[in-house]
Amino acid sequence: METKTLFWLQSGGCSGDSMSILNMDEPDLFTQFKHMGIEVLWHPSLSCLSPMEQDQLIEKILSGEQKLDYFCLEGNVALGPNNSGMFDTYRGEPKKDLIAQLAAKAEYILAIGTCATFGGMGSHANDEMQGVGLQFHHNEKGGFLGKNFRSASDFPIINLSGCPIHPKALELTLNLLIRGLPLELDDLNRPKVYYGISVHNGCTRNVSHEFKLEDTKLGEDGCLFFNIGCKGPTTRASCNKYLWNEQSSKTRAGVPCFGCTRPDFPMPEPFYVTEKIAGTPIELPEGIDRAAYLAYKDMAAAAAPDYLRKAHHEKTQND
């Protein structure tokens, strides 16, 4: 297998995505890269190059002397203050300029995490940081590089959203690219292999959702969607298919999904509150007709099996 090169740049973010991929196991990150035939030219937390050596490496990439197969950006592109880009610099110059130069040389570009994909933290209207994603600003295509930008392989930016990214999303995507297999993207440029289902798929509380057995506070065992802000049915990700640390997920642990892979993350409303109208969540699962959903849920609640209703009642009473 031909060796592929990877350059990972940190921009406007918290390094949470880097910390997340270090939890990759079976095999671990370093073994995984070895099996894939990936040479990591630079990673801010894993590389040992001196500043001078890093500068020389970047010059080689920009001159074409060093090939660049995968350019990974973690964190959003800071345009502030006042479009100067000086909130995030590299050697005294706006880092956004370096990002654009490296993007022009890469065969594939991967936006790592929700900040790099959609803007994330520091990207809302009143944020002086003026953060944007590489090819999206929230759910609008455009972002820093523009809606028509294509990498050297004639591919759009590959968005791997998440706060942080799930290690499996990176692993699955790189494996498809390296093996030359089809990589299908959704309407937000995310690989369908990971973002093709909702967090609701595989949730261990699905039966409670189907029969509208609703939690009213944390620590109960019913559905978290109706009252406690869970965005699992409205968020596309495989958190309940590929468990975190191969062990669990937010909803399995009784914590509502925060919708961290969505383009509008972080949302303005509190995490643990479900916004409602007439007693029903304002935002319903994708593709659901509101009238049909309300009728179905009312019937489902009335048809809940006695053992489920009793177990839920006893749990809420004990709490």
The other form holds:
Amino acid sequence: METKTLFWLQSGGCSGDSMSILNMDEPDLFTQFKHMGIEVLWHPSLSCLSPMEQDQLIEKILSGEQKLDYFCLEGNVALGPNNSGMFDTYRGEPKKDLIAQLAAKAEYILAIGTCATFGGMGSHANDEMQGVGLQFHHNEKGGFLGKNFRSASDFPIINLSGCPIHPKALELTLNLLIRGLPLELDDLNRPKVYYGISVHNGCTRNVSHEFKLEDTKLGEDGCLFFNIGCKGPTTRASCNKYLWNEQSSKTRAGVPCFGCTRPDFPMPEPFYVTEKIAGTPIELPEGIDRAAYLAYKDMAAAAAPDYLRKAHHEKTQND
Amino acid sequence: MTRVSLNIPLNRVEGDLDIKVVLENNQIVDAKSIGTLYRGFENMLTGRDPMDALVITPRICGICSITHLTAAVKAIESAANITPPAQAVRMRNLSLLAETVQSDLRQVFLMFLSDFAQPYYKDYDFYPKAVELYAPLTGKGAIEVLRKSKDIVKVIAIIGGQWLHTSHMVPGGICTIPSIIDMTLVANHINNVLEWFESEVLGCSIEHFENEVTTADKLNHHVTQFSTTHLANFKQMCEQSGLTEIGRSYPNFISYGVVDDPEKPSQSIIPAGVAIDGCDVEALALDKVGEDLSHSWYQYKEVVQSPFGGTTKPDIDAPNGYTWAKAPRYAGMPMQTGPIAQAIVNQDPLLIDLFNQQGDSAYVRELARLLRPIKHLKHLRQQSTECLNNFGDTTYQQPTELDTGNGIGITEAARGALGHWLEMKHGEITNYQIVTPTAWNASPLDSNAQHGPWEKAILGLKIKDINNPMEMGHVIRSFDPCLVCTVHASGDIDQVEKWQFGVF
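Okay, that was the form predicted on its own. Show me the form predicted together with its partner chain next.
Then the entire complex follows, led off by the chain already shown.
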């Protein structure tokens, strides 16, 4: 396999995506890069270039002398205050300028995490930093680079949302790109291979959901969708197919899904409460008819097997 | 005399940072630490449900996400007079300690030791070994540490669902329900990492090290005996590169304590405290914490604010401002925080002996971090055993609805003292102020013209090669700003003008 080059830049974010990919399995990130033939030109928490080398590297990329296959951006593009970009600077200049220059040179551009993808933390109307994603602002196409932007390989920005990114999302994407295999994207330009199913798929609490055994407070063992704010059924990601740290997921453990791969994350509504209308969640799983769903739920509740109903009832009574 | 002004961008993991220095004959005569990223978290929280702090604040930092979660849940509990059950406190302790061990391992091996594998050191004895073991992305030791660090965070994934950015700590306990099998797996992961730490880092058991290696002389003897350990390598590299001689800052230390006592969670087993001008420890008084805004890009009415009632109003044109970091002070004094502060407040005999001999050199400061997993792994093992022994005890008691009150949540992050100050009214956050460890260490000048701790630590430092100010990188990194230094430097003052920014 031909060696591919990767340059990783951090902007308005928490570095959590870098920390998350360090948990990549199996065997580990460094070995995977080696196996994939990826040469990391620069990563801010891993690389040790001398100052001169780092300067030369950026100059060479910008002049076209150094080929850049994958440009990864972690963090949103800060436009504030007042569109100056001065809330996030690189050597005294707005970092957005460097982002635009590097983006113009890359074969593929990967937006790493929800901030880089959709704006994420600091991207809502009253947020001072005026963060935007590389090619989206929430679910609206455009973002920092504009809806018509294509990288050198004639690709839109590949969006890998998640707060943080799941290591598997990056691993799958790089593997497909490197092997020249087709990378199909969804309507938000995210690889379907990871974002094609909902967080609900594979949750171990599905059996409770199936029979409408809904938790009414934290710390129970049923489904968190109706009352506890879980957005698993309305959020696309493979958290319950490829487990976190190869162990578990928030919803399996009992923490509601906060919808962190969604374009509107972080939502302004309270996180641990389900917003409801007439006793049912306002947001139902994508493409569902409300009336049919309610009818199904009532029938399912009536059909709940005794052992499950009993276990859930005991649990909720005891605590 | 050659006078040179340099702006040195430090790549961040937690917070973007530039260091601006003035050199006279290659010696640093002025230093300014510049936080270059403003995200406005305090203001994002205002008006929200207090519970949302459990989801929003971990996203301040991807390395100490659990630590922010801990501070947030404790702030809410303190505001609402909630005491979590003992078993929940143990599970929280496991999560927090596991995250800190992860951070310490990654910082020491992937971010600090990797510098010794740079060609800058090619003429040193240790260079071939440094390249073999600690070179970025390829060093055998670096890969080993990467694997162990992702092993220890499995503890958090088992208890809380994932690492990072989970929110399983809630007022009244934890909202997850790990099974007894889960808790035995937790114990296994802790033992795996502990065993590796003993054989590869220390060369002996943590008990032996704690009991026997209690002075600088005994440490010398120990590394002679166990000369192929990471500890021995670290010591050799630091000593040969002169890190024992540089990096001293104010001998003032603050630690908020860690491992909450399950029976009395307002107290910690590794105690909180402050030490001013040496190693004498006094009790921590949080009302002495204030933030000085005189040299930060914020508007203010009073130059020193208590976090309660404090404000965060960005103003890039603030007179004298040069950073997004505020300047936390304790009774008006700049304080160092992090593993060295934790060790001194906890009266660790080895670190105190070293401190008495060479002060808070870059070597001593980083050594405190390398050795901290001794304590943390010991407590991890103990807390996990206690969790198993008390398995079945409740881990959540539903509190009454959150309404009105003020609360402070403090805890010890990997990088040191972290505090959240919460004000809530009728179930809504009315003010939220966060004082991070990096703000203590990276703080700017205050209104009494006192530099922040790491500005102070590089004042007077001599730089051999101004194109590659390696010494400065070592000193700053010994504070664990969680970033890798990249340095832009130029001998020609005209060329560096373009990097200058703000008032200097």
